[in-house]
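Form predicted on its own, single chain, as structure tokens, below.
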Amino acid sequence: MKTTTVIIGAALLVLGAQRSPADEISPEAQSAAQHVAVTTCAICHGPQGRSIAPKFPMLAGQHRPYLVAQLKAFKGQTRGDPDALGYMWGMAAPLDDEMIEALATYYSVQKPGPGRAVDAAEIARGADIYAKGVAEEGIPPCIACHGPGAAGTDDFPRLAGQHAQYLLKQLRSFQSNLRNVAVMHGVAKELQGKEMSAVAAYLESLGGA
């Protein structure tokens, strides 16, 4: 009997450890987050996080832990790109941890929109840089962190279908260290303008799940 109790207790501990913060979000917080997303965030980021204005990022289908980390960085004023200073520091200031988790969960389950393809030759060049990097310039392949199809991970954002204009703005922020992320500064510092544009065009052309 004692052994059985120990086994059950251990199993419960394991199950508890596997629960994510998203599992603890109350229905009230979920409802409140959806209301904020629809009435406030949608002004810039569009319905269900599929923004129309290319200066504002697509949020639909983005990984929840990554969104949580970015919202907390905005709130803590540690993310320093121009839009962070101009918009998101203020927008994130009143958010508590539960609302941040709820908003991130809301956007993570939305369906990403379709990609947008413009210049086939530029997209092909961008796909090559994404997959292989540029060895002679010391530029590593983007796929190493952002994965096949630019689907991303919990730590690295989904880039598939993201607006090219937004991507270029972020790459320049990484390049100048305005957005201070050592890994991305190392990648972006050697990228030429045409290479950035090609990668951004390739990523924008991707879409779907």
The other form holds:
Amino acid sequence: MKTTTVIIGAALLVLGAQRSPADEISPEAQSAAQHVAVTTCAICHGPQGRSIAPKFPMLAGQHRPYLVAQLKAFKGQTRGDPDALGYMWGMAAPLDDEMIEALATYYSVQKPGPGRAVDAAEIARGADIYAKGVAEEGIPPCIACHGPGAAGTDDFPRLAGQHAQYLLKQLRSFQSNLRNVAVMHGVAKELQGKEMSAVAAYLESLGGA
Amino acid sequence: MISSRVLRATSVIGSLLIALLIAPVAQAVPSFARQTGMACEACHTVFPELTHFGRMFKANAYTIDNLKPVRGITATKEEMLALSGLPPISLMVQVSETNLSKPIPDGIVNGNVSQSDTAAFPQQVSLFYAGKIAPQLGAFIQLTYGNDSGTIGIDNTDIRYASSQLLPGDRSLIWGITANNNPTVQDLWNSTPAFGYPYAASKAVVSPLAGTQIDGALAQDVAGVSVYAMWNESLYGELGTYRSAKQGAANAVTGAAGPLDGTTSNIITGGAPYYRLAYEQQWGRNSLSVGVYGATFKLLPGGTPGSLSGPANEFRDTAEDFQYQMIGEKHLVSVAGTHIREKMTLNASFNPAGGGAAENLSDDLTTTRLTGSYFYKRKYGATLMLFSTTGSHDAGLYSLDNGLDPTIYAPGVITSANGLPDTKGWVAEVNYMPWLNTRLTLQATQYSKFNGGDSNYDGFGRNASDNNSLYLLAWFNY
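We have the form predicted on its own; now please give the form predicted in complex with its partner chain.
Full complex below, order starting with the chain above.
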């Protein structure tokens, strides 16, 4: 019951987000976005969205609607996790809707990098939680929304290959509601630290498309 | 009566002393945070040390701007004005207390001594214009009041233009031009002199006699222009030239600000070439840069009764540096080092017939610094630096008494009895940062060797350890 509520809530949340088709973006705007991405965003998010430092999320291959929603949340200052405040509120402030769409398009078509596996036992635990959840704690399986291989969909972010450090910080921010997303708060509020670490390690180990 | 020989020698080493007497200045500038809308931690590990993002922000001419600008565009959408809605102004205040291990001789009454402690309120107040000027033009301009000079003067200044290009494979190329007043102030890493550790130091201590020219000797005394390029946020190259740009110097005939004549000292002849090459690699939370830099300064001693004609003293500085950073969520580690070698050819100061201000035609001087720093959550930190300056024996350059009557004025202290410039020791400090723009520091400096000796280095009974100091600093930026 709890799981179903979470999934329906997530679907409603994402479907409510505004989306614009990529073909509405002018070639000039797309070119300008590429310049911004390479010369500014890449300083933290790495070449073609494959960030080097684990503080900054991988953006390569991330789904466009998710990126658009996040950039708008940064600009509107409605996403409140620590690095959103410290970095992205400022960076997103001058972006207009067309630039947001074009940046999201740029990153959505980049090739994701390979996964990085560290601790096989932890990854196995994480894979189990990802696929099955933790029934006794009422934690739903992540796979229900984020899909097989954590590739995500248009409506749910890709998590495969994401930096574990970033994922952990986000899970903690969902848990504390610093990043105020009701669906993920529902998922993360009962997660133990070790469970978060395991899921993050599993997701970081995933590569490919 | 001060002999002309003393004056000539003083002019040779004068700039070394001047630079060392001007305590290192370093800055972190909240107006950048206001302009970008980003927290200090984006650009700084702990101010003023830069992160990779901070280095790129500087390379991009301080122009990343997330404020709504006052704009002017042409019909073809060419941007003619993008003025910050808020002026990028910041203030910095340092107040401090210094304890010198042993008082120095009284400057007037022979046999008396100075106080041991110095309260500095303020030690320094700086006003910055730091931020964007125009779409691709930005500046870091610092005006400083210092309690040592008691006046307001120009401090570190770097005005730069930058442009960025897309290269195949979505790589970036940034290139730019900087005009600045201190060799290495334009550099991106904290392993070079201008923005190297110590980031703050007492102005109420005895400073060692010798330092290389590129190590701050000419700070705020020159004007330089250089072009630079950075490929793929990793390979950096820069070439430039410096000329003398004296502050507060007047032409003897006209009383005007120039042209410079023989009444000023240590004037660069022509242009002094400057170069820099560095490579930075990032992996995970880590980054490592290695590089080389250097410059050749041909200086006319000048100064009464010197003149602008005749041979010049050449100082050829070559240096290597590195910087390692590990920036974690809780733990931050930085290690930086530089090794500077100076070859001096003292054509002006050396006289083969004897009596010159320098004993040798050729001297060398080497400075090495190695600094390690750790911070926990950007709040609690500690830093240790080992430093060493060694060089050739030159009784002319280093053994001079200060030329003043020792029965009236303080003898020794800043001089060397054995003609060696060697100084070695360490600086250690602990920091508490209640907020990211406020730094409280307790710093200790210890010398194992000072101006060539460990005991009685000046020939008047002063030991190297007598110049040890404790320094308590409160540093605010807003």
